[in-house]
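Encoded as structure tokens, the following chain is the form predicted alone, with no partner shown.
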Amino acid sequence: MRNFKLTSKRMLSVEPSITLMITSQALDMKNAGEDVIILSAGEPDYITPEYIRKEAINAINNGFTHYTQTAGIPQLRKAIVQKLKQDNNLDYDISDIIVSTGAKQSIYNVVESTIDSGDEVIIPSPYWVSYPEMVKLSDGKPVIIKTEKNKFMLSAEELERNITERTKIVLINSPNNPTGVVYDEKTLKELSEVIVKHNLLCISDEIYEKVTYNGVKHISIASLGEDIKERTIVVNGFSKAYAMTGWRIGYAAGPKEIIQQCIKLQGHSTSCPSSIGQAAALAAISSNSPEVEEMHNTFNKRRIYLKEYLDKIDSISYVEPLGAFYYFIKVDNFYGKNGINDSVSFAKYLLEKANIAVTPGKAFGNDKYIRISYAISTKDIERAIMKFDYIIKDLSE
């Protein structure tokens, strides 16, 4: 009998999602009747605004339930072109746009369509959990650059230092998950000069673009000149800004040659995105609804409320988030106490002792931190603070 392994070496190199593991355990506890406060989920607690839901219902009732073009319906792609021009000062043609099953697929499409075996992708840490695994799935090599000393932003100097003959892509996420950091124009300009100098590609994940605070404005690196634009693939979507996580609609905009390969890949993987999801996304992007602005204002109020509490705790630290809806909190002062030795055991301790679910920083490439989300109700944040305060005092004794 022929001897072979049931799974590929490539899949064995991929780590399971720690974020999903903690959330799954918390949901199991909740389903068993326990009162669990979930601060680990990366999605708004709001339901999708009514005007978007109505358009989806209309699409169903009108029979818009069949396959669409692989790259997405022309109406939505045209609306994305208009959005990128209006919001980001970026000029694209409809053929430069692909709509996918979430921004996650958009990123994976680009990675799979651009790198060959052994090519290197530079990823600043902390990073979104799936970035390195996508590179591994594409048989590439993730090159992780720590950014803690630079307030969680990749510097041009560090980028230059880590470029090799195999470097193909630099992956930037701003506003950032998990830190909430928003890259400023000066830093982006310096990074773009290095990327252009070495003729690299850039993936700019801008999924949290509309969730910023204190007057800070998101800037797309692709808008800083034609040289960087022709090397950049801008990725965005509807999940975070419009509370549409379950609709699974994202998009990528970039050089036609790359986008056409992404369309080819998508045609052989998932085919087109959901027709109903696309109808909903078209409604979302075509309107400036007060519901969306109200949601973002509420996030900011929660952010400020949490900041006032966190600032009172001497044993932790963080960089103030000016985007997204997370705090990335340094908790390694508690390691060595009560069986806690890393971010995973700290998260498990919180879940078991206080019924609070947070995400270990290990998932994002920095084991000294945890991520908490304030995209939950203010009431639950208040309850979580009371429980967290008890744990902190207990560990500080």
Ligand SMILES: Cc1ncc(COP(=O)(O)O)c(C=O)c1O
Contents of the next structure:
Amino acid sequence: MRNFKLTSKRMLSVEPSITLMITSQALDMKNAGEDVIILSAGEPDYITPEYIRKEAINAINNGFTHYTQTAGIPQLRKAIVQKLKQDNNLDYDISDIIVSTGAKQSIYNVVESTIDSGDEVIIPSPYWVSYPEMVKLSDGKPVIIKTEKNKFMLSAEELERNITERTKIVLINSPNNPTGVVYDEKTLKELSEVIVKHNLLCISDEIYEKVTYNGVKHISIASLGEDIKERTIVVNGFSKAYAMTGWRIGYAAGPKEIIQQCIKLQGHSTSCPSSIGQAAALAAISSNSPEVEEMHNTFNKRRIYLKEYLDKIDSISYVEPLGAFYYFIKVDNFYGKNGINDSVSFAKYLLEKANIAVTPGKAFGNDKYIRISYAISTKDIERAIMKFDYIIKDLSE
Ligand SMILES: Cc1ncc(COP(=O)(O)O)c(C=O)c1O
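Moving from the form predicted alone, what structure would you give for the form predicted in complex with this ligand?
Full complex below, order starting with the chain above.
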């Protein structure tokens, strides 16, 4: 009989999500009636603002329920062009834009459309959990560069040191998940010079653009000159800024040649993103709502509240997040105690002893840390602090 394997070698090379493992254990506990505080979610606790929901309902009632162009409706792509000009000082044509089923699909489209077998993609660590797996799925090679010593920012020197004949793409994510670090203009400028000098591409994941604090402004690397813009694909979306994770709308803007390939790939895999999601996204991007601003202000209040608490604990450390809604906390001082020896066992310990779900740093490529999200209610943050306090005292004895 022919040697027949049920699954492909390619899929077997891809890691399952550690994030989902802990969340799934937490949900099992919740379903069994336990009071679990979920600090591991990667999404706003708010529901989508009313003005956006209304437009989606109108779209359904008006029969806007058919396939659209694969790249998205022209009105939404036009609004994205205007947004990129207004917010980021970037000039694009509507044909340079593709709207996808979330920023996740946009990134995957770009990776799949640009790399050949064995091409290297430079990914600063800690990284968003899906980047290396997307590269592997496209038969590329993820090249991970640690950034902990440089306040979690990739430096131009480190980038240059890791470039080889096979390097094709550098992936930048600012504001960053999981660290909350926002890259400054000087660092971005230096990185752009190296990228241009070596004729590389850059994917700039800007999904947390709107979620910044202390007056820090997000800068798109693509806006730092025509030569870097020509080789950058800007990825953004609606999930985090407008509490629209379930609508699944994101987009990419970049060189026509690449966007055309992305449209081809999307056309053969998923076709257009949801028509109703696109109507909602058009409403979101077309006005500045006080509801959205209020949500971002609340994130900031929670961020400050947590900071005051975390600053009192000597045995942990973190780099102050100025974007996104996470703290990435160094907890390796507790390793070696009570059966804890890495970030996964620490997360399990917190879940089992204190009913708190956090994300192990291992999922982001750094096993000394855990990530907690403050996109949960202030009441739950207060409760989590009390429980966390108890655990820290217990482990410090
Ligand atoms: C850094 C980063 N990029 C992209 C995404 C994907 O966002 P979307 O919901 O638009 O697919 C996420 C979601 O968690 C993220 O954290």
